[in-house]
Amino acid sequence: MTLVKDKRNLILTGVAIGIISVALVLLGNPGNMGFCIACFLRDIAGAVKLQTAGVVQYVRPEIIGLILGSFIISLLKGEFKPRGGSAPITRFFIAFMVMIGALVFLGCPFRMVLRLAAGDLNALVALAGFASGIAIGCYFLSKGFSLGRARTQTKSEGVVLPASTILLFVLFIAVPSIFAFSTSGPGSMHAPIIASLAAGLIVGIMAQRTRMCMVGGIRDVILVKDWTLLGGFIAIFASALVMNIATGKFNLGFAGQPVAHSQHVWNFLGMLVVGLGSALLGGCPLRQLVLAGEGNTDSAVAVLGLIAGAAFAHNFSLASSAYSATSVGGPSIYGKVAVIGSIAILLAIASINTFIKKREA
């Protein structure tokens, strides 16, 4: 009966995302992203001046909505339990990489499947990468990786994140001029304040709920032939779909898609390294803000990983340009090394602790 519930529960929440994550790009948000956690990581990232990329800099209400969802709503249930003090340096770093995979691919997991659902095909290439990255770190934790047990943190250290998200929100309302914003470009583009940060602080609370993830969607059918957790983002890829094809938003094919590109080669790496990074840190990063949100602190380190990732990209001409008139877009030769890189010292990390705990075993 239980199981039963967890499917309805996450196909309802499923449906419920698709919906609210088209509405949000009626609304204003740039196409097929109305709602990505890499990108929008990445454009608060410009907006407090941590990358100097003009196009993508914007304090994006839907992450602090998220974040904030998850901290009330596990509060008022009982389930925030501060916790956290695994690894904490590799989990930065794995995240650090994981974003650097996204923005070359240009998007999340999330956004991976809206894009999908509007007829985006580059982002069919990118769920193949993506579930052998899922696939390899699968591999590594039947071998026995593990990042480490956490453990119990005082309540302090666990609302450290979602204040600071509050704060985040209360400057951007109240003293606007300290932030940098975008004139042009996908950080321009955005739906009202109010309508982002209340689909924000929906999607944290479904979300928290049904402990929706797609990394671990993936992980279970690989492992334990499981759909229950890929369910709600076969859900969300239904109804962004029908939502789409209804507003005329749908556009099948490769060319032309908004704030993407054609390089098949990296769309597919780009994501085999969110895949892998994913499953290694436990989580894709819709879960890790999930977590932080819950008071885990080893989440909340890797959300800082994902915005150094994002900053870094940026400033060092590691992301993706996007298809225009004038360009096909893609990687530029940087942002091609940083995959390969990340995707060799990934493996380094999988092998050695997996090596290590075998040791200890």
Second form
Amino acid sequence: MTLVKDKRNLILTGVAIGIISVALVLLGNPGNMGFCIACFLRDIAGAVKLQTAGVVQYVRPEIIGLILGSFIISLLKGEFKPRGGSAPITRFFIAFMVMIGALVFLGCPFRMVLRLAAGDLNALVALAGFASGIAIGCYFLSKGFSLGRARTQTKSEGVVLPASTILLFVLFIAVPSIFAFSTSGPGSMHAPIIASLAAGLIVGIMAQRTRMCMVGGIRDVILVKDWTLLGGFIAIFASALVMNIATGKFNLGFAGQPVAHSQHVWNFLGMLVVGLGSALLGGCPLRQLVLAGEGNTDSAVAVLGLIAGAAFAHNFSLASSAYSATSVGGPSIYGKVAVIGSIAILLAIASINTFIKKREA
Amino acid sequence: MKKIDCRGLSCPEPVIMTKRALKEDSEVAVTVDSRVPMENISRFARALGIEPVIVESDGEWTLTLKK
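In place of the form predicted alone, output the structure of the form predicted in complex with the partner chain.
Once more the chain from above appears, this time first in line as the rest of the complex follows.
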């Protein structure tokens, strides 16, 4: 593929994703939450009662669609190649911390872009933190950071996660009574199931084809001055911005934004954890879902780490509360400690896999 | 010619290793076993004005970059 074609495809994909994202909000998803990989995995963790925060429990068909869209298109294109074994446990815990950081900010990188496109300036503070985290990650990558080589795995190993999402969806449709569903709060707000699933499938297919990645975009600019992936990021922002203005959903400012808070330090540091952790994982939470659909078992482990992180974040009050009429919102003292601790642990993991490994080699 | 083995490595490592190798040698052969690093290294090379010579065999790609 040529440079120009790559860029054009990414921009067209980004425009489509921006439109679909705002459409999901118009169809019932929470504000500025057409897609949020962190929030949706957290809601799924709630639906299966890994966490019991009553306002964030729902089986989000978008997540199921994203994994299956990538799974189906990679099978059709001959790109379904199960591989794994590159430090799976390390990846699990990095993803765990990425989720804590995301839930302190209240969004993954994808939702950060959607929040920005709706005028939520808290997301701008978060973007600065996110880019800083990626820059730190790039420092270690350029010094030789590696989680080691992945090896080819059996087809059946690669199918496990996509198959389990199909099982989850079948149970969700056939016996919804076994799950917990929010009756109020963000978990109770959702687009019709078929719309959510279709949106997930379409975006999953497009993200697999274009290798779209929120972390990769900024990382490639820093490391190799390549703007291709960032083009997709900017296109999502631009098309969601136009959609939000057209539908009256654009509201510029810090205060009163949906499912958000204005604790600037913690928005910055929460997304710094996400940027650094995702740079070490080699991709943002969206990219991990897509890679898991392609049979990458390391990414499948990362997805499980994200879900576990979400469960812990709510069970131990690490996740931030949103701004409301009665509260300014933001992280608890536990959330703050968890973010600082995560930064320290991620720096330790990065250092060990950069400098000490080199001496062993 | 410098040869580097990037099989099993995920992005951005293959691109960084290629970049480093190109600083040490004017001709580099990189072996990868996945389409994404193959595309990324090609894109990186073209951005530098180098047209990579790509040979595929058995699910692996060898890209030869000559400055």
